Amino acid sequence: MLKSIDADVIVVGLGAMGSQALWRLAKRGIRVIGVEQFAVGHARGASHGESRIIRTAYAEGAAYVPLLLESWRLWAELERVTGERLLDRTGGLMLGPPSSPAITGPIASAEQHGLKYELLTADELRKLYPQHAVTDDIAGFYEYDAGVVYPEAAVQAAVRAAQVRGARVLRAEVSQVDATGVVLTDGTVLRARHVIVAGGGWLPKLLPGLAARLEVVRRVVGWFPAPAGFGPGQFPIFIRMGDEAGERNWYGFPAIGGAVKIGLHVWPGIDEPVDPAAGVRPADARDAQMLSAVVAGTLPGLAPEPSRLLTCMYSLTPDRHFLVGPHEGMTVLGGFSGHGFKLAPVIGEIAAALAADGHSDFALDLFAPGRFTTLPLRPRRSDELGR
């Protein structure tokens, strides 16, 4: 006999965004059920890898800054209510040609919102951050409000905080979702007044109407053993753009546990399609060689080869902005394009507001899922700075 379970709101997917939506809904006293097909904090999607960048002077657009400021506040709140350490401020360093979006973008955001920053010449970079090999045509943008978020811990903390407030969590696979509820693969029906779909790479399967505008691709990160001088106190998180066109864009973290994590965000030939159901192809020697070449040319103090490699998925939209808002009577959260994790708490709060009140105080036109009905597919923008 088929079971039927009722709730006020159902959240499908408890990764970065879904876990936070679950917490914010439960805090409001709303009867909410979260459905996750794997263990909470799993490594099958895009919410793992031990570290994520958080920054504030956003090159992707000044419109993100109010969201980021609220996200910082909500990260601190989640730390308080759970007693967990979920992030560390290390400062952030953007590197690139002076006219590249790596420099001009954060300047524009910082100036519009009164954020504190410093501009650094190549000589100043060599003096302050000798770990980076820079030529005379490279400039630096340093911001104080930047650092590292710990993704697995953050997802698990948000779900625990939600459960303390009465949220129910089901480990189950979803076969069907619409505005009236969710059907699980075992035939159980979950009915709700509102459904939030935060399916990550599985979003095209769950919501086929968005499939043509979402590209799920493979990414690889590597850890390079580091000597003294690469720790959080001396080596901020960084994003580096290799040319003014933005065709090469990579990022890195201070040494945590003795190794610096490096990833390629934009790079020729790395957008390999992924079927999430099959999983991401494991990292291989070519991945190691690509990362090693970047390290050898720009961070010569690190070990020449990675001690570890890890794969994950990006869910890319055509314009690389997010999908946040109403879709077919539901709220959709997706397409975070490799730069969304830092904003997870505020995205969760927005989703909770949409589910509970029907509107959010934040401007969401930039992220409207319906914007792609007339938008042609287009190549990657040059101002993407990633994780």
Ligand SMILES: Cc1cc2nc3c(=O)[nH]c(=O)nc-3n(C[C@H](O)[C@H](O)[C@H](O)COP(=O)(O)OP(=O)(O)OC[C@H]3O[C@@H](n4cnc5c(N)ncnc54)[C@H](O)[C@@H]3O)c2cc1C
Second form
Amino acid sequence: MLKSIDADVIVVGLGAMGSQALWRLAKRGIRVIGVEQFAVGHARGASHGESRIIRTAYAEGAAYVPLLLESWRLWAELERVTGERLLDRTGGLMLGPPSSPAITGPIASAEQHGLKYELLTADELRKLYPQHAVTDDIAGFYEYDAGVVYPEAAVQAAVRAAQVRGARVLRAEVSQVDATGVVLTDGTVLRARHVIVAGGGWLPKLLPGLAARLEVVRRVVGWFPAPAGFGPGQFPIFIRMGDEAGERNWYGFPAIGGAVKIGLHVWPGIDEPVDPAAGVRPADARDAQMLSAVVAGTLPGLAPEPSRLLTCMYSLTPDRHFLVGPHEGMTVLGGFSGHGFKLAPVIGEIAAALAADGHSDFALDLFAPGRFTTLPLRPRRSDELGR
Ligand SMILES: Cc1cc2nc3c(=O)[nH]c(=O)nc-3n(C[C@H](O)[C@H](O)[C@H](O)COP(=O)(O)OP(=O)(O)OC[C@H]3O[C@@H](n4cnc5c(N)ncnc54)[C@H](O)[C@@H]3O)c2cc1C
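Let's see the other form, the form predicted together with the named molecule, since the form predicted on its own is already up.
Below: every chain and molecule of the assembly, starting with the one above.
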């Protein structure tokens, strides 16, 4: 018997990725329903906290650069169609030992794609960016095409842009997904020709077949009151590696509202597992101490105590590349491993192409959800930069 179809495509989860997929599908004129369990732009997943780094020369792999260039273009399009300011170009500074991936990674990526950059010695760093305390064994990689994306505004803008194009949005929890549609917790069944699952930290519950490939862990960021000299014009976004292996890797933003936001991306002992149903354990004094120690040692001009702390979830894959592609007849968007936000628009466009045409013009092998059968499960840390 034929079942009625409620939409061409259903998108489960309207965080960074689902909101963009919704917009790109609606823009194509496709009948799409987005289902989100919380208010759009909420602070319980991975897409909140006022700021996200966007950059172009990518240590995680030169293969990301075409995606990044398209993402910049799509961010500008979303700003244009919504009239909202969603990002600011502040420039970006990568700091670390010259042989660390913080420096070698973006150089390789910039060289391969002809991107403009500047290499800075420790002396030049002290002169140009005196906010950072650097020893002689630290180098800098500067690029102009980097900055801050505003995550809550971006998610809300994408959903609004989708609604203007006819997308429907349901606030409901999905209890089951398969290639034919979804079941909501109240028993409602929605059917579609294609389902996109963009569940963030909830993905292992929605798609248990992927659970072994995803580690959902806690992260904490802190805001440190800043004097003059740390604003967007003077203090670019930065990522810093404290060692050649990248075992200590942190990042920060120019002062917005008087405080610089700092987060640890890779650090011994911080990968605390999270059960999204229970929520992330609130930030505590130990989190404050860890962040304060980094700030006191490397950004001595900032107040050493955070004025505010916030928690968030990372969904880590074993190789820290994303899961984007087909899975059990659906399209999965997940495992963004702490560096996906900047790419959300192009991921949304890829998802729309996969749902509508069955293929995308972007090379997606790096992100194939099935790729882990031949890879070790143990995380590799040394070649990742983060965010
Ligand atoms: C502290 C922190 C700092 C970061 N910094 C950067 C950075 O500087 N630059 C960068 O590029 N990236 C960064 N990232 C990574 C980036 O923010 C994430 O990769 C991205 O936000 C992930 O988006 P998502 O859509 O996969 O997940 P989410 O935004 O969590 O969205 C998933 C959505 O699915 C919904 N959902 C789940 N299950 C259900 C269900 N059953 N029914 C209905 N709805 C459901 C959830 O409610 C949620 O809204 C950072 C992440 C964190 C946590």
